[in-house]
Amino acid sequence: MIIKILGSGAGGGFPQWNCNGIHSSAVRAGKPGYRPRTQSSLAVSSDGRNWVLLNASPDLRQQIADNPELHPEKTGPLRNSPVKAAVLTNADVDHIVGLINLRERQPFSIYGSDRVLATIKANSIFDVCANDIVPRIALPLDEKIKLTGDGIDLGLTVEAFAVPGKIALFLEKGGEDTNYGSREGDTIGLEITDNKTGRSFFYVPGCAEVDAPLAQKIKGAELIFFDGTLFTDNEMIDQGLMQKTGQRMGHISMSGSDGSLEVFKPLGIKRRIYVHINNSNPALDENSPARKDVEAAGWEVGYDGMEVRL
């Protein structure tokens, strides 16, 4: 099984188009220790020919161009694609907007929770992915589903499970005092299994906390790609970028007594890779104390183009 990080950044990418913060400015200036990142998405394949997207980033067209594995087969039909399915973990803009790049009557399958698929259905722009050749398939929670696309068995099984989170920002109605806590299906995690080898990994790019059910689910895993949005809960406020904490946005921080660096310690997960990293996160600076803390704890900071094989 081949896993590629197409985009390792959070919403807006890195640098963010309108951001002049310390880290976006540094990467834009080419400062050593910083590398650009597109928005959050992975791709996985059991055979190296047929691929499944895990989330569809707004930067998907660029990501396909940057990864030859996702190019049309040279000896194939005039219109063809190795992208056979997309599995969505929530309805955030940085995870669904890329679907419109997959128009032009190309067959593939869209998988997501009932609530995420309802959001897509309510926005007619997504009908550019023609309903007659692009099925939308609901993922029941805690059930193993074999992935198919364009009439092909993709050799992979997905199991979706609820994780603590919140509804997408653009779906919020009300003021800052409103409780935007997650309902089942707003945010899901995925376990992807290679049907031939039985080996699997977890993908949880958005998560508000590692509660007991989630900890039990991922304990002892071989590999996880996990929410690395912020290093500290208040960092966007402290940097003058936004008056919201990570918790308000539905994201756990890396540091702190209830941060991912600490709560993962007893879980015995062999390999841990951060993805969905916000432009405010000091761990983006490869020479920073924050990056040293991350690496000392045995974590890796994912980057665009990173490939992992199981």
The other form holds:
There are 2 protein chains.
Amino acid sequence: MIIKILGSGAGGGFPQWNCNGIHSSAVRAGKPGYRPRTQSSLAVSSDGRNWVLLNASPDLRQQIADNPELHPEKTGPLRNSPVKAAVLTNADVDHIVGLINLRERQPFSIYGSDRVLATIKANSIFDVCANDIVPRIALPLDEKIKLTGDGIDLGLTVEAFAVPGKIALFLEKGGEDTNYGSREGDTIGLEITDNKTGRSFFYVPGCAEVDAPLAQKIKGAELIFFDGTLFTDNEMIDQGLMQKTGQRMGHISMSGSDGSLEVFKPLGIKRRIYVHINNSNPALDENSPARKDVEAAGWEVGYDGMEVRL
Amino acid sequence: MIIKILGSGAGGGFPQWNCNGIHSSAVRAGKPGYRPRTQSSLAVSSDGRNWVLLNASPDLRQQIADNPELHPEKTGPLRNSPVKAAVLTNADVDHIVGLINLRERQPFSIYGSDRVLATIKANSIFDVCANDIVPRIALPLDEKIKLTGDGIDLGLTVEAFAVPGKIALFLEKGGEDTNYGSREGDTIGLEITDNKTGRSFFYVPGCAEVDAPLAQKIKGAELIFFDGTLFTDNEMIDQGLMQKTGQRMGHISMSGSDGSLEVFKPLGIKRRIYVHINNSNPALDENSPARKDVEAAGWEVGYDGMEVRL
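Okay, that one was the form predicted on its own. Can I see the form predicted in complex with another copy of the chain too?
Full assembly next; the chain just shown is listed first.
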């Protein structure tokens, strides 16, 4: 199984278009220790030929151009693509807008929770992915589903499971609801298994908290790509960028007693890679104390183009 | 007035993600005479500091990164952008999806026809551009409107006018209507005037036909950016890419007795630049007979990053 990080940034990418904060400014200026990051997406393949996108970021056209594995096969028909399916973990802009790039009557499958598929259905612009050749397949929670696309068995199995999280920002409801209208299935994690080898990994790019069911689920895993949005819960406020904590945005932090660095310690997960890293996260700076903390704890900071084989 | 081409390609850009045709294959392989093109957008500024987007393509994040004029001002606040407004000429995916990149609570103005604004309103994903700070301003036809954004007079005037065209593909209706549900305002052209100098140019990236009113409108103009989608009406079919003519897609061709090269001859327009160039257009190849025809007729083929001062 081959896994590639297409985009390791959070929503907005790195740098973010309108951000003049210390990290976005530094990467825009080409400061050593910083590298640009497109928005959150992985690609996975069991055979190196047919690929499944895990989330479809607004930068998908650029990501396809930058990754030759995702180019049309040169000896194939006039219209062809190795992208056979996309699995969505929530309805955030950074995870669904890339679908709009996959137009021009190319068959593939879209997998997502009922809640996420309903958002796509409610926005007619996604009809550019023609319904007659791009089936939208509901992912039930806690069930193993074999992935197919364009009539091909992709050799991979996905299991979706609910994780603590929040509804997409643009769908938030006001009023009394302290969770902004979020329900189960608004944010999911995925376990992807290679049918041939039986080896598997987890992908959880958005997660508010590692609660007991999640800890139980991922315990002893071989590999996880996990929510690396923020280093500290208050960093957006401290840097003057936004009046929201990580918890308000539905994201756990790396640091702190209930941060991912700490709570993963007893879980015995062999390889841990942060993705969905926000432009405010000091661990983006390879020379920062935050990055040293992350690496000392045995974590890796994912980057665009990073490849992992399992 | 400074005008920059952010993206000179048509929908899908060049190469197109799933296209294995001769031109997309050639540019992907780096063949001499070909250059990559992002999707259709211009930027214009009267002062070099505040900018107006003419259409917002799905590649906008990459286009902002590639054009330092559009970066936040280094000495400005933590969140700032020189992008103060976007004017939309139709609701095609390649012209509106970029708006989704302009999130993170940045004030700017969106201008479009009633019909285009209705499409944006009907798709909740565009609510990422918060209504309270991103006004959506209806552009009446045949009236001069002064452009403003984020409380700033942008020093430019726009006049929108209907041009022969078609409704966006994803909004097409079936049935008996031979124009697929299109109405006036689905496709518009723009005249942009610099308020200080009084000089102006036209921007018409989608146009099915140069009819008498349009010819009258643009006659004697100093500069036009015009629909360069196809070289011949049948080229998509001839190259095996799609069973649609240019006319079916709402686009005039460059060549032929009713093509733009011919019908512009009596109009006395000083500078003519093709934009919105489709991946099937042989004029994309700098060494092609088609390119020689275009240049011999005094036209230029627009490219990403091209700058024109007026």
